[in-house]
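Taking the form predicted alone, here's one chain by itself in structure tokens.
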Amino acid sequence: MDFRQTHIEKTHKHTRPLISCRFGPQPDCVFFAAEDFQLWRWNISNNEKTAFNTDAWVRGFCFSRDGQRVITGGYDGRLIIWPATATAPQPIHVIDKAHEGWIRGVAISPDGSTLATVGNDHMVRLWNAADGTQIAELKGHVNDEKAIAHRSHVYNVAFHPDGKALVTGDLMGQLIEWRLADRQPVRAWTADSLSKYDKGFRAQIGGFRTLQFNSDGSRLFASGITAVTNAFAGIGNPSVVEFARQDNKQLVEYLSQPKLQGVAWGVALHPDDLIIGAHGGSNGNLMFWKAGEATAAHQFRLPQNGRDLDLHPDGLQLAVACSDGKLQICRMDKKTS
């Protein structure tokens, strides 16, 4: 693998801008959501495409551990469990009001038994992954006497690899770790650089586009926008922040070089100690950092803004959802003739 040789290997052109993407559990399949209110399964090999009629924009989705189901969270507040491999997919379970307003993030526990969702109603909810019944509601991001963080839209969620904890992050830059045994908040801290209140526009900007633990759970990576000078226009720089799980200490803030304008929308953690980010704002880029080194070692220019990113299990392919309606499959290796 040579990330400095990254190139676009294949492009799928869709009819509407893309929002999110993930490599599917099945070989040669990529799932992506678009602004046409659908989730799509695209087979790279034969170019077949299958629609899941989510009837909403989908930013957060994940797969069951056996790969047989895909779970979507819509901007209409619905949580839907689908058969991932069906020729004409129909919902297995639909939770119509999983959240009031947008569901921004969906995650599944390491053992596959529990779903976690977060959204614009300031709530964190846990669900039975088998049948979609609600297990618990966690209220740490609301403003009351028992809350440990400010009332805020919750942007993302990640399970710790040991399955004993959950981390959620909101628009205000607040992070909360929850103990799943009793569903209580253990600690809270702030990613100061990833959220800012613009006094001129009276608007908060920031939040976590990605929350992701490394494989052993010792590090947490969060991405978004930093050094914002204009909230209305979204003028700032993409950033990925690395925290130590043991004490929440910020270890590194990974930044572009030269500085790009926009947001780090997606992050992939390569097993070869490489952090990869997808940027959108001033066009789009893939950014590559060596672990522990704050300045990007390489940046690859994309044709348009990158809105999401996923790493294939082979460690070579990257799927990038772009705002021009194209799904780019990039490869971190030399081009073959």
Contents of the next structure:
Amino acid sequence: MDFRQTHIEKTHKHTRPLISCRFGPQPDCVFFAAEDFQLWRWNISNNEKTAFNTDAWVRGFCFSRDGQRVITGGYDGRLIIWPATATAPQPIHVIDKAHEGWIRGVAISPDGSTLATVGNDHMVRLWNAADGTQIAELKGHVNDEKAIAHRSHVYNVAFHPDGKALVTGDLMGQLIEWRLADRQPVRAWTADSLSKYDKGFRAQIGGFRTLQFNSDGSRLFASGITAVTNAFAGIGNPSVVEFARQDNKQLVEYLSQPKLQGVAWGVALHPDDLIIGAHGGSNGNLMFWKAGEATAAHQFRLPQNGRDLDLHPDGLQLAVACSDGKLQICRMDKKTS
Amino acid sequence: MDARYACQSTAHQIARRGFLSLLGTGAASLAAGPSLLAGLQQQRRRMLVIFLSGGVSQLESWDPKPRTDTGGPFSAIPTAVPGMHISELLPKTAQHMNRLSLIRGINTNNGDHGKGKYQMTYGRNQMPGVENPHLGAVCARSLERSDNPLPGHIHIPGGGRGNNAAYLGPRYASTGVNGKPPANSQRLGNLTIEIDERRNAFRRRANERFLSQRRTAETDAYTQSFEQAQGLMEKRDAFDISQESAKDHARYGSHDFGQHCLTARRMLEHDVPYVQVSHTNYDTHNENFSFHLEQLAEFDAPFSCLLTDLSDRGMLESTLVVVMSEFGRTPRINARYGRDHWGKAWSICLGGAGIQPGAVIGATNTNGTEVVDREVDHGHLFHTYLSALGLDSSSSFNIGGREQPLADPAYGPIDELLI
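What I would like now is the form predicted together with its partner chain, since the data block earlier showed the form predicted alone; can you produce it?
Starting with the chain above, the whole complex follows.
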């Protein structure tokens, strides 16, 4: 792997702008959601494409641990469990009002038994991954103004690798750690640099485009936009913030170099202590940081805005969902003839 | 009776005529004639404008195109009018659509904020060297209440006076209001009522004596300003929303727009002819959908409260309510999930005085990129507002002997929308 040699290896042109993407559990498959209200499974080898009719924009989706199911959380508030490999996929389970309004994030527990979803209704909900029945609603103590709870749109969710905790993050930049044993909030802290009230436009800009623990769970990575000077034009810089799990202390804020304008829409953590970000805003870029070093070690210009990112298990390929409807498969190595 | 101006010049006679026309006689100088004026005063119509600054997206409000390439992620929801759908972002407003109507075929052909705001609130295109009065000034002048000392043209939020009345004169320029009595409008604490009355009586005597020998247009203006200020001081509580109940504060919301809507209700209850509330900001080049979620959620509840209260108080039939912007937003969703400026096919919502309820005028095509039925622009809209207020929008102000049309004579109202 040589991230400085990153290049586009393959491009799939879809008919509509893309929203999110993940490498599938099956070899050579990439799943992506688009503005056409569908999730798609694209086979890189034979270029076959299969639609999952979500009937909603989908930003958050994940796979069951056995790779047989894909779970989508739609902007229509529906949580749907699908057969991941079917040739003509039909929903296995549909939870119609999983959330009131958008589902923004979906995650599956390390043991594969539990799904967690978050959304615009300020709620965090847990579901049985097997049948989609609701297990719990994590809302904190909303009646007490000083108590820990989300009071704005919840943007993302990540299970801790030990399976005992969950972290959620909202529009106001607040992160909450929930203890799964009793489903209570344990602590809350704020990623100050990733949320701001723009007084000129009288609106809050922020929210976590990604939340991700490293493999041993000692670090939490959150991404979004920082140093916003004009919320409605998206004038700010992509940022990835690293927190220590132990004390929530912010360790590093990873920033672009040279400075880019826009949002870090996707983050991947490479096992070789490399943090990779996908940027969209004034244009699109992949950003590469060595762990602990705030300044980007390398940036690779994409043809268009990146909107999501995933790292292949081989540690070499990246899938990038782009605003021009293209799914870019990038390779972090030198080109081969 | 002729005023005896000191210099007796012809120029001053003309100036005086203009001055009285501007400041003194109000609607009496409308070319429309006294019978209409009497009717107008009886009806006591007034206008409320909710101005969504920055350009609200018609696709996320009044003209949704769900499941199309331009429609974005939101759905359309049914309203109180069968067959009429608006964006899911306006669930409370949807329940009032039987009181409101939509104009969906607006083409102002402009994507500039300043020009768009001028078009929509002055009813004309901005031209170098040409000054027109703001819609609020036209209303304040045309619907002037001789028995009400409050300013007739209120902007919320704001402070001080605007410079937007053109030839109608500063009397009809906007007064900015922030939910509190105007600064310096309270009698000084060390003055008793008796002393204050004696002061004013002395001022009046001195004034009358001076006017008997040296009356000028300027002295008339000073006198009128004093009297208006004194009347305003007596009604300063009209601006004070702290006097509204805790329940109403909670209903409207503690955020700025909620408080501004409550202020607007109070102003309308005090029979102010024109009240404009601005809600900012909708200029969503970036993250249009998330920001419209935030902004329209803030708009929906207080606006709904305001409609309910106007209706419950029997005021909606005499209050023209218009929700407008300077333009709409592009059907095309840009790379940042944003929508840009767009004046070619967009919508407004209006209702109340003089407007057919539950109507949809005009239409855009399947994905909202062009008007396909009953195209109108700001000129038609301006005529429509004035007509709905019971004014003859083809009439003119007589300003110093010169006819100044209320609205652009090249246009007319949307007749099928008027009652």
